[in-house]
Amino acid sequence: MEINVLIGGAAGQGVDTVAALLSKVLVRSGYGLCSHRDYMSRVRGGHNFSRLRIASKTPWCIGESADILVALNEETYTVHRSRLTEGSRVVYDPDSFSLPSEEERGIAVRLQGLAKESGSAVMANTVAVGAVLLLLGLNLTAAEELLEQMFAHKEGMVDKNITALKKGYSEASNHCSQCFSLPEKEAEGKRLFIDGSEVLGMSALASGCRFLSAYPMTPSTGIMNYLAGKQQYGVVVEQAEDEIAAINMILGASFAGVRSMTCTSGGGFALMVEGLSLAGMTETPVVIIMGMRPGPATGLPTRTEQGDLEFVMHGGHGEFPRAILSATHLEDAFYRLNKAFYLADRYQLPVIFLTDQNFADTACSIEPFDFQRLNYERYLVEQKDLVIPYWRYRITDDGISPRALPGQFPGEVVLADSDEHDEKGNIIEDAHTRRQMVEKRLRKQMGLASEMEEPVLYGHGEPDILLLGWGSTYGSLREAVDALEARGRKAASLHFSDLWPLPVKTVSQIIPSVRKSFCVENNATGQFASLLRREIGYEVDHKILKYDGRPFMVDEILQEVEKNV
């Protein structure tokens, strides 16, 4: 059993406030919750909405239908009425617009009027929260506590908002005492309610990242905003003048010994590729979070896509090793970004961490993180292992040279250059040294490949139907497998988090027994399917591709699978 709530309105009407307040109340009350923001690329106006899916356990993705539609304006009802079911309810303001005469699911609540009576029209969103809590059969205690916390430093606002909350609750009670029965509560205990951007910011901070330089670009800006608010922990956040400066700043910081990161999107990454190559040549550890959104150019700035896999694999000039990881779901992303820092330091190379708007703007209730699982090792050469004279690019069997920081060892020079160089770091032109240094750098690829984790197999151990995917499609694929198995299908998903070097053992083992395979991707050309074909020669039977800027719904995947089996 589950309840789906959709809150919609224009930018500036408080859609996010309603969603955030409701979400926190539900999570504190013990329910499993997943929510997602859908917003337009404009400051005011347009149509924005948030979806909440409430269940006993935290859902893996959002739902398509709307049991409760909170329409802050008429457009919301017009756009989303097709999501309503027979038993749905529509909370709307009768002073702003009217529902069609045949619509019998309306819950008229004077949002603006009650807000004004409470002290300010801007509290219409609080009135709406009170109405929804009534429909869900919840009391106001948790919401009142949250309002006290939110407005503790704004004189008079606590009482006004609580008044607005109660007025919305009371007016909705004129229609029903409780329109919906919530599912059984999840296990007791405190849980986080956190979105993808916050998870990545928290992981970076916990992983020892103390410098971030970036230029704001949706959907990665949330990471920068999170870290900018955590300066009490010693992190320095620099809003650079552009992405070229951003990546070069983190290169300098990393060279000096500070664990560093930047975050951007496709257009910004395009500007960063020269710096990426510089990291490859100087063997400087850096982490780049790349939040994918539809392109090319500005594309759909606030929408989602998985269209940059091939770009980040091949971005940069020349040949040098790199690792590419991706965010699949919130819990995994916290530990996987820590792995990105580990790989960068261990192998002295750039690591690209792929995410997207779907991941960044999805928030769920999850268990607290285990910080003991994080790796903090910097892999700097120690005095006992130091070979004098110190050579920054000393030739080694595994390609990893001993890394020292400038000034770490008195009398020893750390010399680096963007030109090809010898073991000492001096510029060279001769063919023999050039070949030696290229081969040294590429030898890291062998060790790097051994660090890549095999994809997660979920579902039947010997499936007839296999769904392949990567990144933020994890939740939709997992629920699609559950639905297929409920229909009597032998189905499984194989989901990749570590993308490059591509781990191929599990997929190579399972493919021979699969009757039908589907690669599910948020892009138009099947970039991951192409990578599979290139690396293991396997051609998937079908590609399920979506490139309209929206994340996959479970039903969309099921329809395509059923059509082709």
Given for the second form:
Amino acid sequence: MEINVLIGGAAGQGVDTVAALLSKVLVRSGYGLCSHRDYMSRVRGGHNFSRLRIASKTPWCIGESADILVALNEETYTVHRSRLTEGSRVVYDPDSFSLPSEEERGIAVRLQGLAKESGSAVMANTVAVGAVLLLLGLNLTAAEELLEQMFAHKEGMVDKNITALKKGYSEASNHCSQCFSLPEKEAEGKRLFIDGSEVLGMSALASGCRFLSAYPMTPSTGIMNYLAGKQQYGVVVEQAEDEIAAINMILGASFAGVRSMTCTSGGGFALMVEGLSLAGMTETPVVIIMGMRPGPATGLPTRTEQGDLEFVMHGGHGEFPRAILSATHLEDAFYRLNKAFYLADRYQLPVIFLTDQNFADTACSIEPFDFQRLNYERYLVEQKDLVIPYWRYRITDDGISPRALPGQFPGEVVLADSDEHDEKGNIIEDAHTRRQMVEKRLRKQMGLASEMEEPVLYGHGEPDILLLGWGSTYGSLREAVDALEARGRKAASLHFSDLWPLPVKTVSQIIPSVRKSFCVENNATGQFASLLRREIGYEVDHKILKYDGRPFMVDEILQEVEKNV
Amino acid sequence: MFSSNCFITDQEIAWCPGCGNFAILEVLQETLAELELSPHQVLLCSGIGQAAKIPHYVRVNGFNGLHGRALPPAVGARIANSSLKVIVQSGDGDTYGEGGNHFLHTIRRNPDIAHFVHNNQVYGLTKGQASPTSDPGMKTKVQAAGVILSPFNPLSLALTLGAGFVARGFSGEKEHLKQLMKAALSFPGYALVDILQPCVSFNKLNTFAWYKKRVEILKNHEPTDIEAAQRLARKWGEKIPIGIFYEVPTPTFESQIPALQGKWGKEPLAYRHFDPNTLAHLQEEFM
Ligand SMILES: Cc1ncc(C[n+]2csc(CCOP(=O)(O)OP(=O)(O)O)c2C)c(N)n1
Ligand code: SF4
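Show the form predicted together with the partner chain, please, because up to now only the form predicted on its own has appeared in this conversation.
Now the complete complex, all chains and molecules, led by this one.
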């Protein structure tokens, strides 16, 4: 039992506002919710929409159909009518356009007109929310509370909005008393309704990141926005002149002692690779959140893709260790980004955290996070362990040199260098020292590999059908496994969050018993499948690839699986 | 107690004999000593080039980064640890060529950083190509018919962008250069000192004698007069003025960053105590 709501309109018409209000009311009322934004790279006009999926438990991904379509303009109806089912309802404003005569599912609500009657046309969004709440059979209490909180500081706006809400509710009731019945409530108690960018921003802050320098680029800008709004907690956010400056700035800040991060997307990462290599050579801890969107070049700025795995694995000149982690689902991402900071500090290297637009712009109802689980150790050398004179790049068995901060020990200095250097940090060119330094840096790889988490196996313990995936496709794969099992198949998914060094134990163990394996990726060439082949010599049976800029729908995966088993 | 010996390293210096960089190095070491700074209190950031090798020759903290990228790490380090005296030292190619964009925007930012550019009007380390400040007509292997681009005027640009401290020095005028370095290091905000530095190996045009004949220490110049400063900055020819062209502080970058003010102000960001548990309430906004 689930209900899918789709709200669409031109950019600037308030699609986001309707979706946000509605979502918060639903989550506060105890329903399980997942939502996703689909938007164009323009500020006004075009066609944007948000989808909400309401179920008895928080769904893992959004659904394809539209039980309730809120059409803020005619285009929304035209574009999405194919998603309507027999019992669907279409909320629209009869003063702005009319539905075709054969359309019987219409719920005419004078969005603009009622908003004006309530005090201002801008409240058309609130009118729409009232109408949807009626259709869902919810009362207005939670919505009224929310509006009171939202507009508490704006004179007169609370009353006006509540009036608008009620008018929408009552006008919709002329069509049906309650068109849908909601599923069971998921949980009592307070839950969060939060999207991927906000989770990452909050995790960074709570992980002790105190400096972010970035250049705006969708889909990672949301992280910068979040942190910029939290400067009262002692975090510095600097909009750099370009991505080159961004990564070099965080390198300087990290060298001087602050957990630092940047966030970007493919084009920005392309500019950062020289700095990435500098992090490798100077052994400076930094976290780079790389939000993928379709390329090449500027690609589809506001859409999703998993097309840059190979780029982040190989980006940067020279050979140096790095870790690559990915964002799978919201809860996991909170702790995993903390792990990224931990790995960066512990191993003194760059850590790339791979996400994508699908992850950034998906919001769900989830349990609150446990902040006590976060690591905040800095792994700096302490006075008692200090060998004098201090050498930044002292050769050690595990490849990790004692890290001190400039100014930390009076009398001692810290020298970092992008040239090949000796243990003191001074430029060298001799073959022996060069070999020693390369080996020292690469020895970290051993420790790193032991930190990598095995992929999550979901579903049947000895599956016939295995779905392999990584990153933000987690939810779709899980739901696909549920659907396959419901059809009587022995299916499982194996989903990777830590990507490099690649943890291969579980996959190597399970492969022999699998009859058909599928690698599911949001890209055109099957980059993860190639990585598996490279690392363990295993060739997946089928690749399910999607590269139209949109996230996977469960049905698409099921169709491909059924076609090939 | 404070002597320039404190700042000497055991590194073999990889510059050509007679290079103007030696004088700048010496003056820097003396300046640090006379300002009574200890090695661990100073951070020297540089890019890549002959000039940019300098962190290896001065015993202070050093971040010898990438070509053209000396300024951004310096800005980051300044934010992270306000107790460090941050100096950026790099070549003209490094600063005005590859790093041009950072040069523009660091001036706009106005962090408390002293920036000493070794301006030899040529690329030294890569063996003699033109730099952005090369004089027109200078012939090189690449600019075989002579430089045709109009030269970059760092002082004029810095003034235009609102830099609070703009000066020019000459490696052949060591006492004068020391005064400039001291003033730049005491100036609260971004301070540019463009230092004319003969490259004996590759710049056969702007030689020591060429500079010596032309440089003229500024006298009776009022360094708060922006118009006069601009006029001086455009002077290049028979007479080349050296000295402080402009010196008027404006609020620094750091002084305008919320996280570096108030109750936070005294303690460098790098050393602040932090407990993730104290932030659990951040979640409430999403409930
Ligand atoms: C990205 C990059 N491009 C090019 C180089 C090669 N390179 C090293 S130093 C240099 C020019 C140095 O000139 P300048 O900054 O004027 O310093 P000088 O050697 O004259 O002191 C160049 C082009 C490099 N190291 N990195
Ligand atoms: S090449 Fe020029 S700048 Fe470089 S060390 Fe030699 S003289 Fe100095």
